[in-house]
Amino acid sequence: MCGIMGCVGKCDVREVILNGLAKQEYRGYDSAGVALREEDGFRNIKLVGRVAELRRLVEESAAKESTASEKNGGRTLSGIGHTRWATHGGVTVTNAHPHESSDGQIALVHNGIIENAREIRARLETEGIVFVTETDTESPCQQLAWLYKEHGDALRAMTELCNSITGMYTLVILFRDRPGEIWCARRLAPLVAAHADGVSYCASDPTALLEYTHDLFFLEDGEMAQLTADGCRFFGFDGKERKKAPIRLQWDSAMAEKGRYEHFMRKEIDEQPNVTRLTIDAHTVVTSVGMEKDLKLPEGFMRGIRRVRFIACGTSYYAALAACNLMESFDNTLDVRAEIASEYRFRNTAEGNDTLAVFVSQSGETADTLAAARLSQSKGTRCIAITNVRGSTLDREIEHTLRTLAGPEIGVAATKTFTAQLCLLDLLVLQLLKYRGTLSAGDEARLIGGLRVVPAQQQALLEREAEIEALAEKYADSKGFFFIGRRESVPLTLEGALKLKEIAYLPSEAYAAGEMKHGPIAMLDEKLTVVALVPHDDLREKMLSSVQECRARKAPIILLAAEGDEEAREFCNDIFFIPKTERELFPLVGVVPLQLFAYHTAKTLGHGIDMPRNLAKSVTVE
């Protein structure tokens, strides 16, 4: 979950490292640090705090020092940097990365968890090695120094290290006596490398490298790399060299910049109409779904399928729930379920070639989703992946992949990637139903026609932001929130509640409205606000009955109702109208005001919106 940046070659290494860390700060922001290999050795600068503060310290250090390298133009030969999301050990300067070995030979940064760190530490301590941190990271750092001292060969030491540690990790390493090299290793945690114009780079996230090149090497599990000014070499954990071709990522580096916006989250909310439009245009032809070009399924792929599982974590799981609702609306011959990946991977499920599993992950690196996908594939399950990142582990490991067209998302709280997943999953479900013959031509034309107007409806909602901002300011002092809905609205209640938790830190829960009487209603009073989603569908009257029950307990009610439903005003304290859309497509429209409500509530309360406390963008550890 931490952010890593490395650079070696003919450039301003310090500036590249600091810029790369700033672009990845959403991955972790407890502490930050850099280790710079200069002509007289390592300069290791770290602190508890943000990258902006680290930059100030680095610049102050550079101004004070008068090394030979600086006299010759300030050339740093190589460097590595890190933004930490703490797992093992408290948030202290000592525990911050980079770590150095006790002999000063190794500087190392790490993303992931070393499961046998205690055993390594205990053994090395009996050899007289002194450990100074509480982290699991120090164990591979000290172990590598021990191995390198024994062998004097970096590749052999790296190979032995990677075969002696267990867990999931990315390691990026400087050797003191190899100033023009960076060594990397990957096991289950993401790392991308690149080379351009006499400089080699590595990072946890491809967005950190886009301003230098779009041709990227995504390291595989069990793979190492040696980076120099001349290029990148790759090796297996057996020490044998591997040939590797770069993958071209078609993202514009400007997409990872805030531009005129105060927060990335707000920018990414605004980008949703275009993301939705791109997705629809890519996978439809007039009033028909047409995914055959991008989803090359073998003939008869859907024949014999009896079970469909949509598997994901967090926000992606809520998109999976919406897909599950859509599929079962049109095909009652299938056992269709949405599953939480972190639970699914540990259950004794009946899987095989009669099961289709769809794995959804924004980053394509979500540890639990990857583990669930590997389990399913080992059982012969037919699998499809949906991810936002070309070249990610999920994209590479599953044969049939659809990529969302959201572009890089920097805000920790997902917005445009959720919308992109919703839209792409809708289209995938329609395509699969069409293959099975359970989607009529009339319903296909109705839903594709409905999708085509969604971007304009999303844009219209964004233009009414002031109404949502006023509601957020009015209710920001609530002691908590309940979000309620039915059927298509239930995934949105979960997402609306999650967004408030993530960035406003307010207690917020989501319920299927019919469940309120089974316990949650006991919580209601005049300080607990209910946000009710009431589209104009066949369940409208039942929703309004649930709203009346809440109002009778004196709870303030915010109603998100269908445009033109003036009668609904009498059931609430405040109302916000949402454009009418096809019933099955309501989540694509209804999500926008919920995102804006969370954003403006957090802003009213003065919270750090793009980097909420205790969270990281990609959950790459279990």
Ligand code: F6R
Second form
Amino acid sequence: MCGIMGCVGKCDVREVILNGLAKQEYRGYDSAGVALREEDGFRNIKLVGRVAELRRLVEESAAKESTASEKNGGRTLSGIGHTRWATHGGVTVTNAHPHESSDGQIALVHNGIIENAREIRARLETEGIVFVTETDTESPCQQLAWLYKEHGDALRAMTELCNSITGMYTLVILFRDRPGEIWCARRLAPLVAAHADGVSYCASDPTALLEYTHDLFFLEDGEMAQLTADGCRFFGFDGKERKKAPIRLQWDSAMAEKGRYEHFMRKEIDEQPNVTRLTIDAHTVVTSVGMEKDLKLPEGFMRGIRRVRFIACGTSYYAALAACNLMESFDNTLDVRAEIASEYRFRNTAEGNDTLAVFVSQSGETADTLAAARLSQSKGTRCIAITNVRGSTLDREIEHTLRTLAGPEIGVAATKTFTAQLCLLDLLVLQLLKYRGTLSAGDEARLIGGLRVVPAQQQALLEREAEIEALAEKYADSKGFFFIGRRESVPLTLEGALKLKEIAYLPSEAYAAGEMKHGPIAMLDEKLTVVALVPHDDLREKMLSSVQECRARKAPIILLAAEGDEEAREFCNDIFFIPKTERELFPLVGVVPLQLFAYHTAKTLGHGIDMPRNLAKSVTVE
Ligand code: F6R
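Please supply the coordinates for the form predicted together with this ligand, as a counterpart to the form predicted on its own shown previously.
Whole complex next, starting from this chain.
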């Protein structure tokens, strides 16, 4: 939550900061601000609103300057910027970052939560420091100014600051009397730095830096950096300098652009066939006897395993649920569960060396998933991470990482990373089942063959977007939606309902169809639409019974049925046909119309889509 940008060196610093903030706006968009270190001091500009409005303010302010070089940012020596997802303190200009210390020495931006902010504030107030905001961020800002005044040494002040604050944070800092420097620090929140062509940068998200360089320094927890035009120096919280090697990130900066699309979400939905194809190709090899999975996990990895846990949050948790279903279908001798990370980490669950825990996180930065992973590692559990972001915290902290190859996902609502997770989890589960000897060669060939046709099936669905668009327009005035399904479809009902909540702000619930009559059916009437998932499998008849029960209560029914299931028409008001898949692979295909339905419903209702209210792309606070 919150996007941070810093830049120092021989470039148009102002432009780099604004550009970097625009790229990270999906991380938080309650307010935005910049502090620019110009020859005569800080220029701190902030507002409640979006980065585009901030840009206007900054440009207006620059236009008042007299010389051409001033107008094009030539006098700006260094700068920091922030786009906020509010935690402590309301959404006001005063609470917007950057914050300045009362003596004007420090300008600081922060992502995370400072847990002992109140204590620091109380102590500094007794020293006569006047706080002006309601934020937790002002405490480290004032504290750093106090320490710097005492020591006159930036490294020492930073070291003492980082050892005196608790919680999770990324801090990026300008010192008024050190115009050619930026300082930053990281504890449990993301921060990446880079140096190229006489300019140093830092940001929360690597995508903000890709147009300058692909060689990135991912800071570890407990690390600080000093950035200058000459390069980046790294230090531990003990003040000792550390050598760090950059990691090369292969993402292309164009991948983080909207191109011809109106919204990132729509572009990312379209990328799914390609992403699925890439994932399959990267993790399978063609052999003389057919196709083999190749996840490069040690053979002995499953030896002695009694329990498997798939652990994640939000959409990634629904991918975890799907993986759990798949594993259980072929091996009922294992204790397999999907777990919500924010709950798992506080429960007293049995785990250890006989447990395999798979942590799934698009960003690799979700605070609860990281906390759960650390807990599992501390208990000696065998861990695997599945993440989309190379160099992310999860990627670095877990020894065995499998990367989804979705490329950067900018739309706040996850789409292509979900299908990439489903696909990679399917391959992982198949490999684990094979190690255990519970997957027959026939089933393996059937499923790998089924996976191979998934991209074409996804593509065929995308080409029928107009049908979904018409459905979305027809039902957009429903007072709410129930998504129902059974077994493989249950994770999809959850995902379909979540997408509608996130971007269309419509009440939408997901139920295992058999649960409807245990309570939720009481809510049905002609204004509450039921979206029923009825793939071509052994549960079709049971699903159709559930649908009839809903119809008898006058609920309009949209049926997502298997291609060719003409008979199903009589059970619904509208039908959309989905290509037939292998039963276990249905989520990978069935999700596409649900994403398009949420997208077009949100569009019909006139919502912004890529940056839904109150949300942020990576949830780095607990
Ligand atoms: C929903 C969505 C969120 C994330 C969740 C976990 O569209 O994007 O529910 O899935 O915040 O995020 P990651 O996967 O980054 O751990």
